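Encoded as C-alpha cells, the following chain is the form predicted alone, with no partner shown.
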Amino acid sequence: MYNIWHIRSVPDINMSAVMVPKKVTRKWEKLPGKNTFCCDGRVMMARQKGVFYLTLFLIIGTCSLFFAFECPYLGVHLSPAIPVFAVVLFLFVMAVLLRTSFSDPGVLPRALPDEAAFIEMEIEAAIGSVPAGQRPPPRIRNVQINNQIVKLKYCYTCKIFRPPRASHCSICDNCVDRFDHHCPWVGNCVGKRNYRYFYLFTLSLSLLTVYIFTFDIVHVVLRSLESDFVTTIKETPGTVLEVLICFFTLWSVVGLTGFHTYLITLNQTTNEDIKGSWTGKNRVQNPYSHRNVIKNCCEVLCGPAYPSVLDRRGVMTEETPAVPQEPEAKSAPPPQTTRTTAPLIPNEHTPDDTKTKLAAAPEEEEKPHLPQDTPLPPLDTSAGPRPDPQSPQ
C-alpha cells in the first residue's frame, strides 16, 4: 500500500561555514617597542636613523674621495700598498658598522598576560597590603654573584625583572641585557650582542682616519715640493675637504675609542660607569670583573656568541573563527503543490505498473464514477417537450 503526501517545495538555504584560511605571521611582526624590521626580521634597528644615515655618508664620502684624488698619485709615487690597505680597511669598517646596526643587541622578551599576572601575584604575597597613603615598597629581588649581593631591578614596562646588567632603553622602549648605551650614530642600542663589534668599529673608524688624515698630509707636502703651495691647495680641493673633515672627526672617534678600551680592561658598561654602580659610596666592588685585564679583555672581546632570545622570525599562525555564509539573494519560486508517492513500509521501492496507475488517477478523480450495473432510466418522449423553465408561459 502506496499513501500519497502533498508537499510543499521549500528552497535551499546554505548553512556551511566559511572556513578563513590559517594566516601565517612572523613574530617581529608582533613584537612591541620603537624598532625596525627589514628582511623578513633579519634586520633590526631603531626606528630614529636619520643619524645613522649621515654616518654612511661621512664614511663613504671622505673615502670616495680619497680613492679619487689621493690614491692615483700615492700609489705612483709612494707604494702600491696604501691604497690597496686603504680598500681593506674600508671595507672592515662598513662590515663591522652595518654588523653592529643590523643585528639584535639582546632585547629581552616582554612578559606574556599569564607570566605578568604570576609576577604580580607573587609580588602582592611578599609585599603584602600596603597602608592607604604609603608609597610600596620598589620591586627589587636580590641574586648573589661572586659573592657579592646583585639587586634586579623590575621593569614595568616589560612585565619582568631584568637580569644582571640589563637596563631599558627609552628609546628603542625594550630591555636591553648588558646594556652599554644607545647609539645614534649606528642607528641602534650597543648591548650584549653587538658590543664587540661597535668596538670594532670604533677602532678600526680610527685608524682609518688616521690613515686618510696622515696621507693627505703627506700627498699636500710632495706636491709642494714640485709647485707652491698655494697652487696645491688650488689644485686640490678634494684633499683640503678631506683634511676638514678629519680632523674634526678625529678627536671625538679617537677619544671614544680610548674611552671603551678603558672600560673593558675594567670589564665595565657606559650605563654602569654613568651611575658609578661600582664606584658609589659604598665601595662596591665589580663583581663581574676578573681583576685581571687580559681576561676581562678576553672575556668581553673574544668571549662566546649569544643567541638572540626574540626568535624573531619565528612563525605565529592565527586562526580566524568560521564565519556563516548567508545565502544568496534569489527571487523565491511561487510555491508549488506537487503529488508524490512514498510507501508505507520503508525502504520499500514503488512497481512501475503502480507508478502507471497512480500517474492515471487524477484523471479518473475528474470524472463520476457510477456503477457498471446501473441502467440509465428511459426518456419519456410522449409527452412532449419539457417547457423552457425561464419562457414566459
Given for the second form:
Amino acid sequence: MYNIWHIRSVPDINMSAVMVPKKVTRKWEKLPGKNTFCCDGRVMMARQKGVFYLTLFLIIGTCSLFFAFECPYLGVHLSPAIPVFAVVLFLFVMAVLLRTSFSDPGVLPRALPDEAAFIEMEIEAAIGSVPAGQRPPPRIRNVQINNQIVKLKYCYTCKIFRPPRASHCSICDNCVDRFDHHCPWVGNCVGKRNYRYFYLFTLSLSLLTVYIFTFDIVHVVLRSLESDFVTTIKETPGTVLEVLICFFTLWSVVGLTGFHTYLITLNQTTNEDIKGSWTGKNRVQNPYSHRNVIKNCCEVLCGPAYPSVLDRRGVMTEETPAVPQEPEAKSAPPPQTTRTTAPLIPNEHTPDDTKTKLAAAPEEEEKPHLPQDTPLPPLDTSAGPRPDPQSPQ
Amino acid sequence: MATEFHNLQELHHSASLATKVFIQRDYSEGTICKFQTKFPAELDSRIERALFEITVKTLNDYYAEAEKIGGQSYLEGCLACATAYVIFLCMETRYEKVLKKISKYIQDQNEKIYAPRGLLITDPIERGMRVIEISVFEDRGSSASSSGSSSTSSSSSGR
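Structure of the form predicted in complex with its partner chain (previous: the form predicted alone):
Below: every chain and molecule of the assembly, starting with the one above.
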C-alpha cells in the first residue's frame, strides 16, 4: 500500500496540522483474473500456493540436510569445492524458481469495452444475418503463418481473439501468451515470459538432485570404509532421507527436463503437444519451428526478455478505464471448474482422445493443466454440442 | 481539414470522442509484434494514407528491433543467466529501452501529425500489444462532421 501523507488542519485542535495517510490504488488491485499479488504488485502468482510451498520445503529441507551432514565430511576428506558448488547450484535453483513463480507469465489483458465492442461489430458484420433457430458460426479468425493456416479462437472471458499460441488458463482465469501449462509446483502459469526460467529450474534442479544423490552415495561409501555401514547411518541419519527424496525426485524432474528439451528443439509448447496441434496429420506442420534444432533452442532460450504488458504497479486515476470484472448479468455464471491439481479436459477432444494423450506423455509428475477455452464447449466445427449464443459465458 | 487543433491539450478540452479505430496485429510472419498497415476506412477523410503507413511501418521496425534474436540478445541472455537473472532487477532490458523509444515516437507523432487532425494514437503497450488504438475526435465547434460514422464492413473485408 503506497501511502501519501498530506497535511490537513483540524479546526477544533487549535488549528494544528495533522498528518493523514492517503491510500493510492494501484492497477493490480483492480485486475480481473484469479491471481494473487504480493509486495504491492511486484509479485504475481496463482491462487493455490500449497504445492509451491511444498516444493520450497523439499528443496530447502533436502539441501539443508546435505549441508549439515554431508558437506562437512566431504569438504574435509575430498575437496572444499564440493560444498561450494552445491551452494552455488542451490542458489541458482532458488533464484530461477522464484523468478518462475513470481513473474507475470505473459498474461494478456482483457479487452476494454471499446475494443470489445469493435470486435463484436466486426464479427456481426462478417457473419451477416443468421436464420432464426440456427446457431451462429464459430468465432474463428484464420491467419496464414508461414504458409500454414492457423485458427485464432475468440475468448469469451477476455473478449479478444487470442493471438497464435495463446491460451486461456481457467485456473488463473487469464489468457496467457505462448501458454505452456499451469504448474502447481511453481504456483504459476508457464508462458512466454517465464518459460526459460521454468526450463532452467527443471534443468538445474535435475543437476542438483543428481549431485546430492551422487555425493550421498559417495559419503556413505567413504564413511563405511572407516567404520561400518550401520554406524554410518546412525551418525548421519539425514542421508537416508536425502537419498529417498532424491531418488523419487530424479525420475520425475529429469524426465520433465528431457520432455521440455524435446519440446524446445521442436519449438512447441506442452499445450500444443497435448492437443496434437502439429502432429502432422492433414499435412499440418508447426509454422513456428525453424526446422533447425539450434535455431529453435536459441529462440526459446536466448530470445529477448519480453516485458509485461500488465501494468501492475501503475496508479489508478479517475480516467483509467476499468475492465468489467463480472460477465454480463444476463449470462449464466461460468460453472466452477476444479481448482485442484486434476487435469482439465479440453473440449475440442473427446475424453477418450485426451486420456490416451495424457497416458502417452512421458514421465511427467506435474500434470499440465489443460486450459478450457471457455467454460462451455467452444464454438468449433469439430465440437459436438454448441452453447446457446445468448449466454456467451 | 475539418478540424484544426494546435496541441493535445486543446484536443482533450474542446473535442469529443467520435469513434475509435483499432489497428490489428499482423501474424503472417509468426508471433512477432507487427501491426497491419492496411489503411482503415474511418481515417479516409482525416489523414493521408502515406503518413499513416509511415507511422505503422516505423512502429513495426521498432518492435522488430526489440525482438531481434541476434548477438545482443544472446549476450544479454547469457549474462543474465550467469547472474541467475538477478541482474534484471537493476538493469533495463533491451526491449524496455526500445519501448521507451516507441513511447517517445508515438508522443512525437501525436503532437506533430495526429493531434492537428483530431486523432490520437494510444501506445500499443497500454492495450496488451494487441492493437494500435486511434481515437477519432469530433470538433464541437465545427458544424458538419461526418467522421463519426464507422463502417465496419469495409474494414473487415480485407482480412
